[in-house]
Amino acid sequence: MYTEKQVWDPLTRVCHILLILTVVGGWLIGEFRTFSIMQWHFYCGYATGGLVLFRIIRGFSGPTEIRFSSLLHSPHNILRYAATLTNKQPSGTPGHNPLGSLFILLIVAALAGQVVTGLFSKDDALFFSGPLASFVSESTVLSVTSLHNLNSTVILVLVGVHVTAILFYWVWKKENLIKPMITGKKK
């Protein structure tokens, strides 16, 4: 029988609630972007930075389940933990499993590469630039404008494979990983 406990503080659960509705409103504009609505994206990159690095901060110093000390695993865990997967029962981990916690750690690095190569991006459909871009050579701010686009591609990646985790967590081992993040309360 499993225990419910606290795993997600308050905090946590808004941050990652604001993450979702700054990186999808975010990639939404970029994507279908024009002229009237190109400072949005603006506004999303900026949100999307200030929470990345309060997951930094809280990294460091927040509850044990969200530190990258909790986070950090060997190959070995992490290859032990993968070969459990098809068993049909919930993991039992509080906070995150050795490949969540995997994923966390690139999903933010991701996240974080993304923000700063969009401070030196360029939109030139839209004469758009990015804060920083006026600092930098003409062909820094097109190699960034190029790795600004492929790793939105790289986000759209790890979300979907966070989401068809979150599903298969539910579906195959019968562990509901949204309901934590509501409540913050893991079994």
Ligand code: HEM
Contents of the next structure:
Amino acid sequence: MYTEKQVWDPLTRVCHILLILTVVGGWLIGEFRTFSIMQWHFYCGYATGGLVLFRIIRGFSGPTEIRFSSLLHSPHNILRYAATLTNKQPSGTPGHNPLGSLFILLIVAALAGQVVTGLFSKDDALFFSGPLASFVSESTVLSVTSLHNLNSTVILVLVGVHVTAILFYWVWKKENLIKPMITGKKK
Amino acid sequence: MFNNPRRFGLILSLLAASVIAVPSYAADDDAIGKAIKGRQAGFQLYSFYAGQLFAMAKGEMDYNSELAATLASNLSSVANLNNGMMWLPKSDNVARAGDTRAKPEIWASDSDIGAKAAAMKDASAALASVAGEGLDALRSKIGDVGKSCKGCHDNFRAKDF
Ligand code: HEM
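Would you mind generating the form predicted together with the ligand now that we have the form predicted on its own?
Zooming out: every chain and molecule, the one shown earlier first.
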């Protein structure tokens, strides 16, 4: 018989939903920025920064299944899991499977990089600058702003892969990963 | 003067050096480099005038109607300069990597950079007509100016040198 067991604790679930809002919001406002909405890009960015920092802290001290120590898998393990990916059955892992773990590490790093580069970025058409841009040279600001633009595409791709994977598990493996992230329970 | 062979040799070599130096002096007189510097200076002027107007609109600088009117009128004036001579062929960021961020697309036959420049002229003229009439009036028109700057940069300016 199936039993429901708690996989994601409430704090993880709340932070995840907030992160979706701040990253999607920040991304859209950044991409389609205008003078009147750009300030909200910064607010979304700071909120994302706070959530990422909190995630990093919890990566060391939070529940076992979200700790970085549980997310670090050897390349061998990741490949072995990847080889079973097309099996029409749920992964059976209570927390993140090895590929999912890799994704978490990548998205946390990419988001942290996005927030840090944002702090030094400058838009000289709408006259908005990250709060630290004035502390570094003009040429540094230009290269960091390019990185911020480039990394925003990396984040878009990562989010795309994440959503596609969830749909793939749902349709192909008949495993609903969305419900546990909302209710915390997994069969 | 020429009875001292050493001095004769020195003068000869000085003459030779000056002849060799002439072509390299001509190469320093780089018309494309000057045109690039000229147009960048023009954008720095845009940035100087617009920067203070944006600062006022954001409340980072006190609104002063006289200053706002002058800044906006100057911005509109410089936007109307005909600086076509600064956009020499081969002054793009491929031919002059490191000196300029102007993309080759500017010179493409189907380039709509003229329309982008016209949009900025219109936006800055509209701003100039109201900038002295209060902060709300300034705010109502400044967004279009930023949009016009961004519209051109997105298509025709590289992110980095
Ligand atoms: C959630 C985190 C963030 C995301 C997803 C994000 C995303 C983006 C995106 C998609 C763009 C448009 C890129 C383009 O035009 O190609 C952008 C631009 C920008 N962002 Fe962020 N950003 C984040 C955080 C921040 C932070 C924390 C700051 C500063 C406090 C910041 C400052 C800027 C600035 C100044 C620009 C304009 C750069 C330019 O002119 O090209 N961003 N961001």
